[in-house]
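Just one chain is shown here, as structure tokens, and it is the form predicted alone.
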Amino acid sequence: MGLLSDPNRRRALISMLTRLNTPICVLCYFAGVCWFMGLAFEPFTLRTYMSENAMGSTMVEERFPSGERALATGREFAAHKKKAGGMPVDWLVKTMQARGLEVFTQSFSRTLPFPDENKERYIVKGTNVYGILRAPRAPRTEALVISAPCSPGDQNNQAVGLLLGLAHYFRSQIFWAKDIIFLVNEHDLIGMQAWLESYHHTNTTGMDWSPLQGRGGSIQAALSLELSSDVITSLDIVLEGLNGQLPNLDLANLFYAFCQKIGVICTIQGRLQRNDWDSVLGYSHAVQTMMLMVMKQASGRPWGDHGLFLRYHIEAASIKGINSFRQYKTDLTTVGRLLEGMFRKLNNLLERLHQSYFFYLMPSLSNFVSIGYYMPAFGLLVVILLLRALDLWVLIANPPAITADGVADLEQQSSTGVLSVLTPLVISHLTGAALYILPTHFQEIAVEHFPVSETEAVVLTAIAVYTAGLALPHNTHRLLTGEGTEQGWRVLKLVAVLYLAVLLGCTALINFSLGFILALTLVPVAAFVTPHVPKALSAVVLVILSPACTLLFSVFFFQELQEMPVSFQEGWLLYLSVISQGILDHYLYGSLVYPLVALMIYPCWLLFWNILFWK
């Protein structure tokens, strides 16, 4: 406190920070990257452990015997699905009623803002079927959900068969203290969104659905099944939900504990855990697993039906069955026993899962990185912005009074006009608003005048607006105030740097992975850009580090992490598909990544682009 209260010492500290500003910023950037990369090294991580006392022991005896019967039910479901050309609603209702459940249906419809060419759909109509097993030993105020999407073709038939087999087996047990809801949803995420909105009496996406005729208690937890083979070699747990939300870590710990107990091979991100963490290959494997989780979380999209539960504060995960080349095989009886054990432990909960972490990264299922470990890496990047802001503040408060020819520059000492800063700020955000609004509203005009489909029109319009934005704010500071001043770009950069720092900080609190990836590319831009750097080279660097190119590089990087590299042409087509899917996810499920980039990140980047060409 004495250092800051003493004017002489404070002046000396500020002088040192401004004099060593560039070396400190470079050091902080590399320190932040190295810190983050070191998080996957096992000695720097924490071992997973069960925090919830009610789920602390796995000493329950699982007796589910009906794996073969579940397979037969799955084949029967597949035959009726093929005959009906979609969800066999009548057959599911009769089958669930035969198993002693209270069965209800829900119809829904949704017109997409533009056709989804990945799944070839535009007007979506479907029906959800769900059955409720009422708790025999409780007042029915709480519930658990197990769901299986009705996927097209031969996908996920075994999951529906196992769900019905578990319903029949659970019906014969008397120890359930919570309602158990068995849900088969049509049209994957759209059907799940309709069911959840109706269950909670909300409508945030404008979907049409019929009210639910039957309800259980307040949903405490949910599991979604994705099984498309009679035998599996491993079970993969999917945690990433809408807008980067994650379930409570105890849910993943519970899955891992029962896999260890029953002897099922379990993976995360589709990757097995290695024991040679002290080798280069072991560390590389952990880094790739963690980076896959970062990339999926940063996308903001739900990576399974479970992802939509998280917005309602319901802890949920998806369990996928993988049938690969491994010799070890697991049948549906074993998978059913694992699910029985997990539901029996969730049945013991006296309150919602809350004692473990909600913010974490997982290099493996046995290790995790808590928010207290990974946030310093982000903080080291953001502190660069604060140091640059301090340097600019000092220059603005004490401008050089003597020019190169020794004559006092009175114009530099005069106050900067508000319009010289406000004009590029407003125009940049208007460009961002155009990027957010125009793609979906101008698709019909684009289709009429150009030989493109609706989806292509949306994506190409977004790219056109994004590219046009590079020219619209160019030198806008002179639109109303004449020639720009040296103090003018400094004030504008000070505003832009502080704006970016607040923006990245808020983003990282909601979705750390997205905030960190944006910080990796935008912080160097904010740090080095001035009107005095070489224009051509700096413009190329700014474009490479722009949000659009960051997304393009992320697409190729994600494919490399999945060990499915693509050519540039394939990657470009995948890039266009990612753009259209991101816009669809926003309108269908409420993903925030597209409006965040269009309305805030892109305008903020345009401010630095405007500073580069300041005259």
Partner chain sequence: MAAYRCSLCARLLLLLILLLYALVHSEEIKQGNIHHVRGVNKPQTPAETVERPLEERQCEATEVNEAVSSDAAAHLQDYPGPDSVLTSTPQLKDDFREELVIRPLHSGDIYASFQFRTVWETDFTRGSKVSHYRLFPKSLGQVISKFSVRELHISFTQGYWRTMQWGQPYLPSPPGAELWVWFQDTVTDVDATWKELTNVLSGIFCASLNFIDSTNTVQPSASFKPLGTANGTDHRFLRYATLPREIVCTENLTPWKKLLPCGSKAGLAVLLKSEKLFHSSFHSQAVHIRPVCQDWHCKTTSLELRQTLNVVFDLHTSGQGKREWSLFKMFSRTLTESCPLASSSKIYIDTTDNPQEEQFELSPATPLLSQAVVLGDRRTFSVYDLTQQVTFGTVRSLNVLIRWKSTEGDMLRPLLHAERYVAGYGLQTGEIHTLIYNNHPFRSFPVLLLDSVPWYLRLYVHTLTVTSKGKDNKPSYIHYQPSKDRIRPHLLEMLLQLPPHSVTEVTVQFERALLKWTEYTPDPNHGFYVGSSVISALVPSTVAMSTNITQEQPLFSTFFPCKEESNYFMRVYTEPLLVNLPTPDFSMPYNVICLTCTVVAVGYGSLYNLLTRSFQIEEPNPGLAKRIANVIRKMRGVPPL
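Next up, the form predicted together with its partner chain in place of the form predicted alone?
Just the single chain follows, nothing else.
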């Protein structure tokens, strides 16, 4: 405590921090990166375990018998789907009714802000069909959801077949304590969004939906099913949801436990687990799996139909059947038994899943990294910003070279200081606002004047606004009276550094991966940039480390991780589509990554760009 009250020792500490600022910063940066890379090393991680008592010790016997019948139903569904040219609503209603469910339909329509070229849709109209299995002697207060999307083409027919098969089998059981909702949603995520918004009677994205007629109370958990082949070799679980939200870890544990019990090969991120953690290969495998999770989480988009449930505090995951060239195949009966087991355990839940972690990373299905382990990596990066801020603060308080008329100078500087800080702040945020608003609002004008499609227009407008922002320093200075001073840029940088620290801190609390990736690129920028570094070289570095380029590198890195490397040309096209998808995700599902980058991160980066070109 002497540190606070003893001016000498305080001074000594501060002088040490300012003197050794750069080495400490470099050290922190590398320590942060190393810590992060170490997270995937198995001895440093925790093994997963079931925290929820209600799901742990209770024995459940799986008896689902009718995989073959489910397949036949799936084929029938496919035939009707082909005939109807979309969702076979009548057939589904009839089939579900025959299985003894209360069946309801819901229609919805949504006009996208601009055409989605990946999925080739613009005006989306569809119908969701869902049947509710009413639990005997339950008062309609709790429900579980199992959903399968009705996808175009030959996709997911088996999933719908299995869903109906499970419905038939579940209906004849007496032990259900929660209503079970069997949902077949059209237009994947849009249908799911419409159903969920209608179920909770909210409207966050301006979708038109018809109100639901039947409900089952508060939904406790949901599983989304994707199966496109009659037999599978492995099951993959997808956890990443909207805005990087994850379901409770117990849901993943439950899946893992049942895969172990029934003997189905299970994967996460489509990657098998390796046992040789002590070899280089094993370690790099774990790192890659974890990096895939980080990249997916950072993207903030729902990676399956389950992703939208998480907003409503419903634990949800997608289960995908994968049919590769492996020899050992699993039939649908086994998958049905696995789902039955999972649902029976979820049915046993007395409370919502809350015992286990909500914030975690998974280098494999049997190991996880909890928030307490990964946060230090991020903390080490952010502490750099705080050190730089301290350094700047000290410099501003005691200017290094005091001239004879230093007092007069200081007064003059502080008076211009407010304006010189405020002007770039306001202008860069206005640029950010333009980046957020212009692409979707000026697509029509762009389409009229340039030979591009709407989607291209949006993406290219975004890139154009982004690039135009780089010319900002010149414009800012025109607005400023007089020359920028030494003190001026220091104040601006102090503000910018603290702003970035707060921004990244908040982002990492909500979505660690996004915060970490942004910190990885923006922290060096924030640390080294001054008006006195070589202009051309620094400008290149700054642009390379800007959010847009981070995204570009992430696209290539992600493809590399998925073992699907792309050429630069393909990568660029992918990059453009990723931008358009990001904007669509925001407008369709309320993903926050695009507004965060456009309204916060990008203006913050512009401040540093401004400092570089300070005159």
